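Coming up is one lone chain in structure tokens, specifically the form predicted on its own.
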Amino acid sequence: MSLKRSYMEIELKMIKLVKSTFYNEIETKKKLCDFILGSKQLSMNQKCLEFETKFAKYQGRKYAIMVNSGSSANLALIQSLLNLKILNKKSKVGFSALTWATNIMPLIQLGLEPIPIDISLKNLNVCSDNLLEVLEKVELDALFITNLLGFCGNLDKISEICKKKGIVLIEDNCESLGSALNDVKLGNFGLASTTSFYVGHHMSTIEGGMVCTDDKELYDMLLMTRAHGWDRNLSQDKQKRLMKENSVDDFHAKYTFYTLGYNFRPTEITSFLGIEQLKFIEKITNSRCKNFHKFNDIANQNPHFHKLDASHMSFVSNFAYPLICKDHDKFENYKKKFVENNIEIRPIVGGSIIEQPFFKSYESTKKINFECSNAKKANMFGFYFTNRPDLTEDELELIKNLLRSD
């Protein structure tokens, strides 16, 4: 099929990062609209405690804890790891240099030192050897490292090392719901990990976001630093320990703010999406991946493009697929020519952060000189388009069809 019959079958629309608001949107907002109708309380109740449960079984972990926020979630793991003292000002965290804005802004909000680290072309992710390198020149507290894209490093390997080390290892997982390393789902590697359910994500809730993890001392601690700092959400036991430990009363008990804290708390309505679209995350994520080895078949065989591996994962679930042209006049075409047939593209997620004017304006970072060559490289010559689970067979056609080498 020719780029010029597909781009007149799909009538000059827009093939957009982001469609529609949700899964099976018309169902799901006649649902929607029933549930409120017939709901008594739209603050954080049952429905939020319901998706926590289930959102932990399909994850795989003991513990789910839903807040506003993918970025919420990041903020609340890093003021519950102060909190619990398993990090402390002084710690240095390593992160992945190419990332989201807010993986790396509760370092600096919250006084640790943020230490990045280069990434891998083959896979746009921290490997073990960038890992080792920034290892031999500083001795890192914490890692909090990006699954990005729905791709990873050697995971396995990194969180070995992280063990041997003492390295609290901890995954922003947002972009990568579902995708999996030896059959084990990215998310499960370290000692906790955050998720988005912003739109365009894998499943959306409009705004929401989840930590997950299997210790049950960062569990108690993230429900509180979700809400105040209060122990209103924990078990009858561990209120009366708290209590009896701060020598408080039954009177004062539930204005008691035992530890720092925010408000972080969902809504029922985001905890009810949430739910409704979990039912579809297998087709969704299945969708995702069979889209992936369509475009990485074609797109490998372009020498324009650094190639992308993915071949050590167990199953990849794409968030959008990215281009890293091999110098800037190629960069320039490619981008040209998506932009030509109605196709959306935006740079590789926040690029590479380091360069970003908030990462430069802070003194904690100032003193930061790691050679991040690579993340820079996917920022500069970079961009990516949609693997949205909804795209029709002439789209996939004429996205396949722009990949080839001209």
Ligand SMILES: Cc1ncc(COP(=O)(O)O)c(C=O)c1O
Given for the second form:
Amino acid sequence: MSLKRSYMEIELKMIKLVKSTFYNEIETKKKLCDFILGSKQLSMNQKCLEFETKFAKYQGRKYAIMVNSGSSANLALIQSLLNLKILNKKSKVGFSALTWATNIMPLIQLGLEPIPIDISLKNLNVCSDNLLEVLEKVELDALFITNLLGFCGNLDKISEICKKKGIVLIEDNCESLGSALNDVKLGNFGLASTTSFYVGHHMSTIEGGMVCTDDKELYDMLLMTRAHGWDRNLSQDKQKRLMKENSVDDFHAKYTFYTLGYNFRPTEITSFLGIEQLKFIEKITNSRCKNFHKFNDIANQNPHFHKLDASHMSFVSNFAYPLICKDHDKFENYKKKFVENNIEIRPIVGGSIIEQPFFKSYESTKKINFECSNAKKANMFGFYFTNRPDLTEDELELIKNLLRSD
Ligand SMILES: Cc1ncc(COP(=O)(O)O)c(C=O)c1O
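Next up, the form predicted in complex with the named molecule. The previous block was the form predicted on its own.
To see the whole picture, the full complex is given below, headed by that same chain.
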């Protein structure tokens, strides 16, 4: 057998983190071909509006703005809060130490002061105790919390603390679409939240993202930030008001740039995919929730792992299951077992993000000497494996047996 063929066979048998581009892959691709062939305009247009409207309804928010990735959603949101002067260059913004790089990068890129907050090993998220500990040392202007891997801390309590102290709460919900606390979907606890439609996440538009909010002013600003800082996607009333305030005539209004923006526009193609995949979102999240509980019930019986407690949540939908071992030897032992059984594993998201080279190289973060020991532990002794909605019974059995093993 050739080496190439044996690699291919290993690949085929592997329990991969991501197996296909879409839920209902073949049908979706066929529909996509028909859509492209039958469309006159593929740059942002009506399909985008339609997906935004449907997604806002699913999320339970008034407004949704689609962009070209979850990372762009984060950057557009922070830029919009700066444009509206809700935040400024001196703002101190708390963030979860266990997160993804592009949660925190916009804070650095836009010159704000990022303040790391450690997580609880019980649910891998920032809890009110972690927040209160930091608030004893620093006054925060905002908290850009991450809902990591389908979980949350006590977000209801965190939201109360933020309200009381005048801290702007925003949620990076790129990893937790569909999860809920007290029957409230994650992403609905602050002023705004972001979502990612990257292929490996809950629902795929290949690449894509969304910002959701109930705030009309922020919505309008996001529409401008998403597209060059111009007014083209605003209502006619709002356009007229801006033209009058800035003494702009009809002709020049076409190329008048009112605020700092980017080009983060999605296409009709990704919007079409969003509409199609949203039809399956309940199926996707329900089967992920079912798998999660199967894995968690077994893992929590094994004394070699830190117990994950999601009992405060009404619905848990994660795209991967995180396993944190109690020590280095056990970590090496289970890592080996998963690899030998051909199950793809990865470090837990970005690990403790303050240990990452980019974070350490940024001048103004050097003075931050917050200890984030739990995030560090999750990084040193943890890995995750897939919680795909299409895992077969055999694949589930194999994983469950490994979780049971000594
Ligand atoms: C918490 C979190 N925020 C933001 C992002 C960025 O999303 P995207 O890959 O769509 O840019 C990710 C990506 O994995 C993430 O995990």
